[in-house]
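What follows is one chain in structure tokens, specifically the form predicted alone.
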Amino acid sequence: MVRTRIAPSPTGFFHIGTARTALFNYLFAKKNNGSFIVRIEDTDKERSKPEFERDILEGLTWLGMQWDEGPDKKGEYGPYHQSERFALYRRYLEELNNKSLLYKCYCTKEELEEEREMQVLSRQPPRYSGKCSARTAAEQHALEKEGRTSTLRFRIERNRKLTIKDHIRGDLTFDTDILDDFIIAKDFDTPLYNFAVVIDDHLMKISHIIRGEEHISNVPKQALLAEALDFSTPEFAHLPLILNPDRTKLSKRQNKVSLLEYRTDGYLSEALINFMVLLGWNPGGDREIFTLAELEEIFDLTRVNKSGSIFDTHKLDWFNAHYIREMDISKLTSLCTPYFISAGYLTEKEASAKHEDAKIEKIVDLERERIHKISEIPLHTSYFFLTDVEYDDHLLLWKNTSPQATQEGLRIAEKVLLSLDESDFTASKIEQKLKQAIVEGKLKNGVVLWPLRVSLTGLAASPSPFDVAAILGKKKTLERVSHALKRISSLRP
């Protein structure tokens, strides 16, 4: 049964590359008819924040990655906090002690920091000497009567090497001599990572653990106390780091790392998906657009890359501007409507009428082609929300047109737009008949439509000005061209 997990930390919001490892555990759990478990690693009382618990959670439902065990969803291994599974660290922590396996350390920071600089000028390997593995009852007992504190230690067998497969990077072999008998835990109630990690992965049957490769210098400390403990130990694969575009480590300095940060920014969840997969997993061949319900089915892990995957924004801006125009209009204008709001270009109110809602649907259908995220909307729209909108008057020429030529083409469409009926004042209708007018009074298409879409949106590109001028409706086109041809007459020719 092949059962995997995501096991973050409630110490900092949902990062984007924990959500990449969420995501391939999710996919390969999913292929093989396996399950999916969350669990939440709250052991750092200080820095765990119930806050960051909901985001991480809430980042993985909008991302669409139902788990099939968690915190909110029990099962038979529960729990899955580990803040809830204290007596269980210490009953191992008790077998290993039983086994001669740990030993108290009363090393202090400053001691171990000068130890390692020692073999550093002799050129040894730096790690830790062992010096306190020995220690006698009584000198330990002055140690503590010193005001010493200690940790504890696990014993590590030397001249050995240990090889583990690992699904992406093969064989990786590690030398027992050169590993420190490293630190477990605390005390006895205060178990660490590599500790609860090992305890909580087997007694939930996780089968395979997917993690980024920064976790490979850990295998040998977790594959070495499954062996003390008589576990088996689960399969790995470590997968690329994510790097930024001067392929330093992914980091907030150049990017953002909140995952909901994305979604505030105006991402969709299926844009993420799709560029978060392609973040070290290569599927063969030149398809690039995935949805989550295909990636169940064909993602494999022998296809994810050894190398680091550069995560690349404006990659990330075209897979979502692609889910932009691919999406239900109904579903889009949904999304958008909060940033129409929070630019104060609708309140509540007027975002729930019926009409109006309408009207916000023609406007988003308008530009979704010329958008790259959500919020983006409002800036690109905000000439239909205005009551006048700003532009330079010499705007309004086309090319090399005189300010007269240009007066002259727009009072050509001032008639024409006046001319139609409240029930024609449709993008089709405008079109048909200024093209005519343009037509039978023998001018260039530019001295007539390039003022008019000027007029409209202050903008030299923008949408047709037959489908602006359609939404903003006849009142409010004609106000506009009439303002623009006030400001036409005060060019000089």
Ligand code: GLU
The other form holds:
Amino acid sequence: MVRTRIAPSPTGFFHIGTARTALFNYLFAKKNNGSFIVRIEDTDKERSKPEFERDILEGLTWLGMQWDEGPDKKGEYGPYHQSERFALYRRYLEELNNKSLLYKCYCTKEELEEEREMQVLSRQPPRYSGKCSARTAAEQHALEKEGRTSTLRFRIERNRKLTIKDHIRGDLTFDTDILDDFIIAKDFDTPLYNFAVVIDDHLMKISHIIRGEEHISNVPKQALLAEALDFSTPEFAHLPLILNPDRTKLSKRQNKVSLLEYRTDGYLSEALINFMVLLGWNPGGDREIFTLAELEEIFDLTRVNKSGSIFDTHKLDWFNAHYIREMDISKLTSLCTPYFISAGYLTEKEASAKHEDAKIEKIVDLERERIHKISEIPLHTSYFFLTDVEYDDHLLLWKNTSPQATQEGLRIAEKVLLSLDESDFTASKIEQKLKQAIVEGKLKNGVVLWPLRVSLTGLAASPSPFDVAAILGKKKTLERVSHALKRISSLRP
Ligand code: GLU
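Output the form predicted together with the ligand next; the form predicted alone has already been displayed.
The next block holds the full complex; its first chain is the one shown before.
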């Protein structure tokens, strides 16, 4: 039975790297009819915050990765917050203690720092010397009387080679001599990450640990702890690093790293899923577009690369533009609406009115081809909402046409538009009639259509004037045309 987990620490906003790790865990579980578990690693009471946990769960939900067991779901292996599992950790700390695999270390921070500096100076690998590993009860008592506090260290068996299979990196071999007796708890009630994670992965029957490469150095520690407690070791897969374009580790300075910031910025969850899965996974072949449902069928750990993956925001924008084009129009419109509201183009009330909705849908449909992010929609469609459009009068002149010729062209457009009934004011009718007038007048398209388009949108690049006019409606269209005609007459011939 495949059981995977994502084990975030709620000490910051949901990081895009953690989201990628969650995705690989989720997909591997789905592909193998297994379970995907969310465990909140909140043993650090000071830095863990409920708002960060909410952000993480909201991010997973937004991406569509429903978990089978987790903090807000009942499951056989809960509770799913480490902060609620301290009694369990204590039991296993005591077991290690009874096996003499644990000892109290009384060294102060300063002493440890000094020891480290000495080792560095004498070119030895820095690691704990084991100074407290053989203290007698009397010594311990004396140190405690001095007021010293202690931590709990795990006693490592020296001179051993450990080989652990990793699904991505192959065999990982570690020499226990390079490890020090690391601290696994501050005291019996305060376990630290490397210890708590081993207990939980065992008790929650996690079969595969899929996580970032930065955790490889924890593998021997966790494997030795599991062995000491007679647990079987789960299987590992360490995902490649995510890199900035300059190949440094992905950082806030060069990229947004909070997942939900991407949502605010106008990215679609579909685009992020597609983008994130290719940060390390190679589908084979040329295909690049994958939905979550498709990935659940085809994802495979053997196709994950070892080398780091570049976080290319242009690629993300490309996926986003793709999904904006493909999305069901009413869904896309509802995602765009908050941006229209915050730009002041719509009130909440207007946004929920039926007739307005149909119009907004048309506007969105017309412009979706031109945007990469939903947040760009107000900027591209402002001419539908503003009372007047602003433009340089010269923009009305098509190529080298004179103001006079432009005026004539636009007059023809005005006449045609005036002749159409409200009920005929559709993009296809407008197009048909305008083109007919152009042919009859033996004119070039641009002489009529360019100034018309500019008068309606104020832009050099925009959708066709037929579509825009139809959405604007007869009254507004004619107002803009007559305004433009006035502006042309002020231009010198
Ligand atoms: N809480 C750890 C982290 O957020 C989990 C690491 C692991 O997957 O073992 O990095």
